[in-house]
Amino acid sequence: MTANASSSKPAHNRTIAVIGLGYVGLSLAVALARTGARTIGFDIDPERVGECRQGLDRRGEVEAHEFVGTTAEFTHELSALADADFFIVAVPTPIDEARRPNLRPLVRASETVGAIMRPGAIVVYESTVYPGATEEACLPVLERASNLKAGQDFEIGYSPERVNPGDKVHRLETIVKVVSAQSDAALDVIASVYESVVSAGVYRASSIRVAEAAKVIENTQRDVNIALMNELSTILGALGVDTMDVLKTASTKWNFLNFTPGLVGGHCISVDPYYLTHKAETVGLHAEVILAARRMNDSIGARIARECVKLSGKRGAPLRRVTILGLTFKENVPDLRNSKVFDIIEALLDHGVHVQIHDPVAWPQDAEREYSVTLTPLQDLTPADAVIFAVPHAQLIEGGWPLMRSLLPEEGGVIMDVKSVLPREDKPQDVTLWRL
């Protein structure tokens, strides 16, 4: 037990199974446990649950020192999780090649579930999906694997996770946490137990189908807002402005949104719109700004590409070679799902360009595994004619223009500043920078 833990189990009375040990999972099955509640961890990935026991999260959300003396279990087998009578179920909710809702993850811990449940038990999703979803998708096959009625013999809930992967500040504890509920009963036990970890307090959602629409928003305002950024740098390239000046000066006015452009990878904000869409077809809506936003901010590594190859140009040399700083789909985390960088090298190898990539925080055995992508040592990278920096992570920001520059040839070359992250009263003079 941590040094923080209760001596006591927690007035909920509750011992919790927290299904899947990503970002989210993983978290909260820690924290759950630091109050005293006995927490066990859920994880079909025998790898994933053996790092867990070990102490080590290779995703970096859940420190070592936060490991020590914990008594949350970590498990892959089923039986473990026969003491259990409150779920939450927290795995990935990704997308198809068609950019439809891929709802086998949940089925599948929906069924792991009610495999193992018995009377009493309250189950909690926490995977973002769209409004309606956990009671149309979920809850019948929490029924028919369990041979339970919903409402008479378990109840279910739904609380989405806010995770901010890499953030320190904004944390599970720290983030208000909305949860919801069939019936009210059930509603009290919920926020009970998250309100045992979550300092922040709870909202009480009016329904499940209202906190799912919040979370799904949530991430599509975002998309919706960052596709405009993109768009005004698109036009105000083209205008020879700069756009980060721009925004700078507009921000002066108290009610500016302080977005900027960029990548829009990930988990979240390239993937949860297409759930809030999806369901719009399904009650004959077509949602023309939210598909708009998600066509403009996935153009964005093609227009890295094109303009990497046309500053070359203007240099008087063919672009044969690029350096990609950074793989990751965010700065200081070593996550590689739906990276956008990903965008850029199969532009550029379009174009013929030989692509070479480093990232200081990504496992390179995951870029090779996921994507057929091996990683350069810094100390190995080749002098390229354009150098990327796709991705800032602290330590490629701490290398600075010295580091940049290192990476091109003796007369100089291109840097593309994606981030805006680079001094530009700092560049030497050889450098064509391009910011977005």
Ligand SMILES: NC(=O)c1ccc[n+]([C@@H]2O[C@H](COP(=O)([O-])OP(=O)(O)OC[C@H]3O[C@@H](n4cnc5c(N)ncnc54)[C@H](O)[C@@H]3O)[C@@H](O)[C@H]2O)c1
Second form
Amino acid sequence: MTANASSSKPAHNRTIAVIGLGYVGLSLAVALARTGARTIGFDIDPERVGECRQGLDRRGEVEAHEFVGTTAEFTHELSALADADFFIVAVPTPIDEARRPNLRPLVRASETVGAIMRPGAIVVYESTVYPGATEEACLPVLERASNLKAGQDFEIGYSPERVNPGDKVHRLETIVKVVSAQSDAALDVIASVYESVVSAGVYRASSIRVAEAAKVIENTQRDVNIALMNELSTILGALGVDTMDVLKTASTKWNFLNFTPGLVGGHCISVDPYYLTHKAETVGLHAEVILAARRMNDSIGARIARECVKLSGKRGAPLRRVTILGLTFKENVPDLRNSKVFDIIEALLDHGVHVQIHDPVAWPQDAEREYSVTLTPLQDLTPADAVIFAVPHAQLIEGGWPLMRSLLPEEGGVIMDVKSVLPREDKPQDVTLWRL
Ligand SMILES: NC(=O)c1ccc[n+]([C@@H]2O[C@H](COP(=O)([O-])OP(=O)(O)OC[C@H]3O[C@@H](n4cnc5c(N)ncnc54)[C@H](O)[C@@H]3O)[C@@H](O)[C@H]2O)c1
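Condition change, the form predicted alone to the form predicted in complex with the ligand:
First the chain shown before, then all remaining chains and molecules of the complex.
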């Protein structure tokens, strides 16, 4: 018996293989192993597998103590999956340069599963897709690679992941898990596997397509609501009215929705809507509101850069140097993928401004290797005409005004508080403050 494994096997009695050990898959594999189920985590990236074996999750979702005594096995060898009879696929679903769904990782993972699975297997997809993708794009690959027939020799299901990176409250265990399948019998097994780990319980969707659509609209709804806030902040900013003051006031009405303006990056909210709009195109529909929202949210980085140039000009000093605080796609996570802070940087560079970036949470090697961005340690930052406080990591909020002011020259400068986290009443006299 290991330190944190359950003493008895769960009722479903399945050997689980989790395909893709990213944000979603690794947490899931470790949690399932904790229930006593034999769990094998598979990833094509040997470096990632090596880190998991050493109990290291550089993305910070699984903490070191959760690895202690885990019975989860980590591998990049296909043969290690030979005993599995319940597969969970959690690989990325990105978009290509034309913003069309890129199902290659999903197809490749389906080939992997198809090559090793035996009759009686159940394959559940967790990746975010458009309605129909699991049955139209993945199922035929499984059948081809396995020489087995769905519904007869094996079953498929879909259970969208709803975790929120960096959120310690809404976690796998505490978020109701939507489950779906092609048959009632498979749905029962899928439900019992997830019930073994999700204390909040499961919701049985009426079909795989319904579950797929539900997931993609959850993120689309957020995207559209944030876009509305971003548009309002553009209008209110031009009118000289503080957006956050307005939102706080409007929120006193019982049914006013709680959204705020901001940069919308990452690999979920800024990507998933394109899966839906792509599928809409295939039935001759142009998703006007969703795509307008996408354009609005994608324009915010450039707008922040423009405002920064303008405000510095108003202070009588052309903008020469800017410090950006925070580079990751959201606060308190090290993930840089699709961060919209890069849009701010690009726009400032276009204006000929020198940019230095500090992020206490991002991995400097990732910034360097994947984005050719060199992070500057706090103590090495040169005083700049403006500071763009782009991502409010807890450590930076803690530094508050003393930190912000220390990054400006003696005569003061501009502070762009993108998420409005600095207390306005404490603003130093010589600072021009801007909030989105
Ligand atoms: N990250 C989130 O918070 C979140 C939340 C809800 C849903 N999702 C969805 O879940 C899915 C996975 O997202 P993620 O953030 O965990 O991705 P990720 O990029 O963090 O990790 C994916 C992992 O899959 C591996 N992989 C890629 N192709 C593979 C293959 N063919 N076989 C085996 N491994 C393979 C990669 O090496 C990587 O380690 C996506 O569809 C995403 O939209 C993510």
